[in-house]
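Next up: a single chain in structure tokens, the form predicted on its own.
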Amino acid sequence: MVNKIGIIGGGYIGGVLVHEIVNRRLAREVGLCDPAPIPNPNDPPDRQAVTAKQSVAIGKCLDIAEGLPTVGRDIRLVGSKDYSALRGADLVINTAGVPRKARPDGTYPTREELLAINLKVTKQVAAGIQEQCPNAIIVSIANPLDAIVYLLNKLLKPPKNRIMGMAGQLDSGRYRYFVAEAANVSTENVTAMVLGGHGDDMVPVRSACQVAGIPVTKFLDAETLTKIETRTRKAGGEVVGLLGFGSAFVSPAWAALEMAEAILFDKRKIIPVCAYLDGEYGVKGLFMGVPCILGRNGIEKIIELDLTDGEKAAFAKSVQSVRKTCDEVEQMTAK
């Protein structure tokens, strides 16, 4: 059990994470901020008041530290609408971020727009990691994820190993979820890598695939299999489509939960993580999602697996779609 951790984002995530942190007793405390709701300054100064003497961040906690006793549990749970919730955290797991929703008028913001507003948001949030917990091992989920992850790093300079962006987790559990429904076997047998970025572009690993350590393809075709990589792919966006709103929200809370305990347990655990290249995978200067050893110093080990010429070529087109949006951030940080 570490002493604290901070959650940054209060909304469908980040509420999982902290149930989820509380009922596996991983924090003797929790802290969770967010600004929201925030006061509209076209209502009326009345309803302005109220707006502002509510939170989200406190009401969840204050929801979830009064069921401490039920299930018994131990754990200060702080709230707040900055950031002072985050003081002397361990650890942090960033979440906030403006999703992709319909405006009145029925129309979606751009992809720019959306960047833009969520880079806004991203500055505030290292200036608030800065302040309140600087020597914090840092784990984002914020989408986009690449941009995000690279302009913390920008900003706050950290060592390399103690920043990590959460995608490759999340995607392989898709792909391993896919793989086992197809084959008809437990989701333990399954073993599986997606690296690359966060997006159209990933990479389903297929030669690192096993089932019960025997090469997928003794279980599924090649024709079974693309398509299970494209539906991976794509997974994220198949849950928003039946939700209708927001994003998937348990499954990337728990792979989040999955890099914490690796750190926080000092398990050494293999697993998939958006982390800063140096001359890995002949790459400089960006987040890639690649195999890590996850311990008590954040990212112990990079670990370069051999790939096949088509995963080679796939990783390359991959890299030059993180490289185009991290060139973006630079340019719209830069004015």
The other form holds:
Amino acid sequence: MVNKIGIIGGGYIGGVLVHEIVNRRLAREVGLCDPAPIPNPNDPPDRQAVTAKQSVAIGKCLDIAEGLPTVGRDIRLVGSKDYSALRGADLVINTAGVPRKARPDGTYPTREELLAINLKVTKQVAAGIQEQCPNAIIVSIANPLDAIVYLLNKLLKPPKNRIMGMAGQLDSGRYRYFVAEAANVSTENVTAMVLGGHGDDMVPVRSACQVAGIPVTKFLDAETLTKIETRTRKAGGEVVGLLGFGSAFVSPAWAALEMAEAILFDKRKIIPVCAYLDGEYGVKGLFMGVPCILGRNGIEKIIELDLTDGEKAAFAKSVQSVRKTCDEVEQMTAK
Ligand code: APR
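Based on the form predicted on its own presented above, generate the structure block for the form predicted together with adenosine-5-diphosphoribose.
Below, the chain from earlier opens the complete complex, with every other chain and molecule after it.
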């Protein structure tokens, strides 16, 4: 068991992470930090004073702590509005961000405006990690995933095995679920890999999808698989459309914990991870979703798959769009 896991951002995903870490007994201590709620400078001073005393992170930690005797767990829970709750964490999971929601005047921020806001949040996150737990292994979930991991890496420059993004485990989970449902078999029987960036051109690798070790094409025809792959690429948006209040939060938290458990228990488990490529797959200097062995040092090894020509072309297209996003990050952070 590690000593401490730090969670950055105590929203929907952060909340699930904390209670799952407690249930699974993954650490002796969990730190949760979130600046919310932030006083609104347009509010009257007495209202601002009330908001300044409130804390989503401290409140969520206290709520869970008060349930510890009931579920029979002993774990220290620390919440904070600043980054102090991260102090000494061995592993941090970053969920900090601002979602795309209507402003008070009813207009929505553009994609660029939202990216700029989230890059600013990420700069604060990086400073918090640097100050409180500079040697922690970093697993980042916040979106836009590819841009945020890239910026965290640029600002913190950790060893490349100690920083990664969570996307492939979630995207592969979606692919596996849709295959299991269509083939009418246990989800446990389906293995699959979704590689590349965490956008519409992610790459569900059909040649690596198996049902109980048997190629998926024995169970489902090409047309069904194409539909499943299209649905997988858009699966995040499908949940957003249904929920109407935000994005998926349970499956992303579980996916990040699958990665965390592989690291904490030195499982050497092969998981698709958004990892820094240094020549692998012909890519240098970008984070892309690729299969990795995760163990006590974080990314122990990147595994290079023999992709079909079609998959190679799809991966190359995904690389192009991740590169475009990272160029945007460079431009926006140079200002
Ligand atoms: N430092 C720490 N936390 C922050 C900061 C910051 N600088 N800025 C915002 N936050 C917090 C918000 O206050 C909020 O509580 O991050 C939290 C994000 O939580 P939610 O909005 O509930 O979002 P959630 O559903 O948890 O998703 C988090 O993961 O999948 C991605 O797209 C999703 O980027 C989003 C992230």
